[in-house]
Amino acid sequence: MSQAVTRSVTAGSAGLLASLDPLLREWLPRQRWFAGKGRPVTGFSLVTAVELLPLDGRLGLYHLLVRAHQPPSPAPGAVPHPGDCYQLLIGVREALPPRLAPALIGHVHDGPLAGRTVYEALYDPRPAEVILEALRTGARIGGLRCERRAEIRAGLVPRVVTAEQSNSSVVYGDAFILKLFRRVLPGVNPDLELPLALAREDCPRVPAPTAWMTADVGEDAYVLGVLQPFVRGATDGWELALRELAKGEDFTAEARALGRATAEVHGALARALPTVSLARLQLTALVDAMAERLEEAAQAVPALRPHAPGLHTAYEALADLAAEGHTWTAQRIHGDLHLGQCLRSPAGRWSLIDFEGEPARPLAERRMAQPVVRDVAGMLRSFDYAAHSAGGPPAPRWAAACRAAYCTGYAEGGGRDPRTDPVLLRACETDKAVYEVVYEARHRPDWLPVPLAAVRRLAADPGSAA
């Protein structure tokens, strides 16, 4: 690895974070990757800081692990933890460049760091260089530790991805993208774990991690980035779904595609880790999650509180099926699948990424075996979503038209038609829709409509999700 990178920080780390924390504390909840929304941050604790860059030049670079402390949430039954860990490149100048003024984060008045300007340093190229050279060489500093299991050419420039995403992406030279975590778990994280998993079964459909880093901390250990083959000229799907239907373009052939995509990642999944069958105990346990779900969301949300007796009766259905000796299959699947985790290229193929899984959900939730109608689900729920946002009136029959060409899709890339099982498909989509309503809620309250109008079709018809 380059010279410049240096050493583990210890001695000062305190002052570091003290100099920070009046900084942080302002722009810390404006990222959009920021978990704790509508809560306060009473402090920060530090868990590990690297110093990448030494600031004896013109610029510094810290890879800092930081514990941001809130209150706990109003939610009824929600118990204290001890804060959300986020990753932080900080960039440290005596000024910025123009060019680097979106970055800013501040400018520090005390401690090790005074007089000096602080930026997310993901924006600069220098440091987007340094985390590339990190990877390429398999680099171990301090805590942090690289691996890669693919060669990387080195001087490849990088740019970053500015669309607003829950975590960040660096584009290198068009050959690799980046994905750096932002709130980091200890733990095995399933976007590096099932696409390693796939790769041994030479599925195409997902890019194969090149290289990852992690950070251990005393003996815990945080997958803090991923490094992929970037799909050169590929358009994600929601992307193409809203241009599509603002042409009044069929979509229709992309969604069996797709369909067909989905379905062929399940089938390598199945082969590569181990499934199980829910009985009527696991079943039960899985319709008991639900139903605390929507209890919680309804208390968190007025607006659903009216349509929650309806929403009910799609779990009630699915425990009646699991009373009458009803089984499923449950595997490892993707865990968010929406129209926005889907690439596809220039050739027309389409490909599945980002299997980090729901966020807001707990990693040992996300990592679990599950039905694949989950997954499906997901996709179903974004059709609803582009026919809502395409800058016209809502566009229902080609979101239903869409949803029946996915399903096809799916039976003819090897899984099972999802509307031949239409009481746990509701079910899932149920459940989807009430995560929805509570994301809008909390983050973008102006598209609330759109779950709230799935909540009432769900609600009000039974064999709507078919």
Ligand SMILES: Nc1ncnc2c1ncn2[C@@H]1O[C@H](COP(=O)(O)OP(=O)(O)O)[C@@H](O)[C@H]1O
The other form holds:
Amino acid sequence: MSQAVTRSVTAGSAGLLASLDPLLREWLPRQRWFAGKGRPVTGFSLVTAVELLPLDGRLGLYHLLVRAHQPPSPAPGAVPHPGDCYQLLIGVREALPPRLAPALIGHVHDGPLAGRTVYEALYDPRPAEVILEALRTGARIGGLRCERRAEIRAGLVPRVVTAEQSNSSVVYGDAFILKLFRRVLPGVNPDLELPLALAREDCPRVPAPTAWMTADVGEDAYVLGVLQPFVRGATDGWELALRELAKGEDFTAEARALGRATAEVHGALARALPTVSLARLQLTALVDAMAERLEEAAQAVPALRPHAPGLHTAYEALADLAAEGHTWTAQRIHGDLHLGQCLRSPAGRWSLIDFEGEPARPLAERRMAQPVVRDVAGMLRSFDYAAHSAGGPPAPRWAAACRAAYCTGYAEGGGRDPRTDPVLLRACETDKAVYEVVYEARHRPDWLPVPLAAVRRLAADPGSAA
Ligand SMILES: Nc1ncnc2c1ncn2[C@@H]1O[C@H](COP(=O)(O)OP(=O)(O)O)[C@@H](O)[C@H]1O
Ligand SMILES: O=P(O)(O)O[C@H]1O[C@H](CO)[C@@H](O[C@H]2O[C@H](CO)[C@@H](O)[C@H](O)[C@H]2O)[C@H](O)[C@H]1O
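Having seen the form predicted on its own, I'd like the form predicted in complex with the named molecule now, please.
Shown next: the complete complex, the earlier chain at its head.
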């Protein structure tokens, strides 16, 4: 273990946060992973601070969990909230070398860091090495605790992933990838829980966690990061789909393989974790939750409002089936499945990643058993997204063929053909499209027309879901 890791001490000083406060207020809301977009940050409180490299050297390094205070959402019924907790890895230098310019947070004027430059330390190889070393050695530093399931080679060279993400990732020597969660919550994190459960089932479709890091804060444990094997040379399904679309190529063979992979993962999850039967009461709760999400979304995004009555009919049809006595099985699912969560190895093998669920939903809700059709609906929406985003005119026939092939593959992989459940499928696709409208309005307003086009179709035509 490196000297720096063993010498780490808990800092915990309010002065540290006070000196960072004005810089973080400006920097944090600009980050893609910042969850509280649209509301100002009015202050911060420190949850934990651990000094990973001492300030007296050329490079200081702090691991911080900070709570960002924001006024409550203006949505009717929104409850006051203590503020989201974010994980920050803060590097401190006298001056920033030009290669680290994109990582700049700012120059500190007051407090213990006065006169120094602070920056997003993951971009810097040395801090990234410190984190890997902690994981490799199962270190405990202040409240930080690392655990590992397998050996990790020393000396792997880090590089930060620069793609747009909800979290932040570092690749180590093309052998491992570490995801550091940005908005962290106390409790079980499905992105660790489910891949661990799948590893116990020897499911080869999901990279098994190699090591992970947790913070103990009082009675609570926050999962901070997960290291897993890196699929070398992989292309994600989104990139691949757009590439094939641009060339006018058929994607149905891949869509079918993706359907098989999804069904295999669902099968393994059903073996690993409890399944339940959704009878009338639970189905009513499911339908009510969908309807409530639609109402909240319509409040937040005015463009959705004219379509709300049409969309509600999808939920009413499901409620009618429940009233007639239909039941569905529910189990743990991926929760936010889309083409970008599917990796194709150079040998043509598909893996699924990112089991965090929809980041904006409460953790308890994300960990609930759900009908598998929810994941299927996510993928079907994704083919539609691709067909509307490839640059050329929308390609509805390409999307329809992929959607059908995916359902065929799902049945071949041991699942029930999702098309035998059209009412549930339409309700789930509607719920997903509504989620996407809110997601895009918040994070990528230019993309809003994509889910809105689907909303128009789903509201007007009950048969439009696959
Ligand atoms: N095991 C892996 N092997 C190769 N690349 C990966 C792996 N896991 C993630 N990635 C890459 O990192 C990106 C971000 O990972 P993801 O888990 O989706 O993070 P986020 O939750 O931030 O969206 C993915 O789109 C993928 O390109
Ligand atoms: O991958 P994340 O966990 O960060 O998921 C979030 O971001 C996704 C976009 O990156 C978003 O997915 C939506 O856009 C995709 C194209 O970029 C498309 O393939 C998906 O079907 C669509 O839902 C996802 O919803 C969000 O949770």
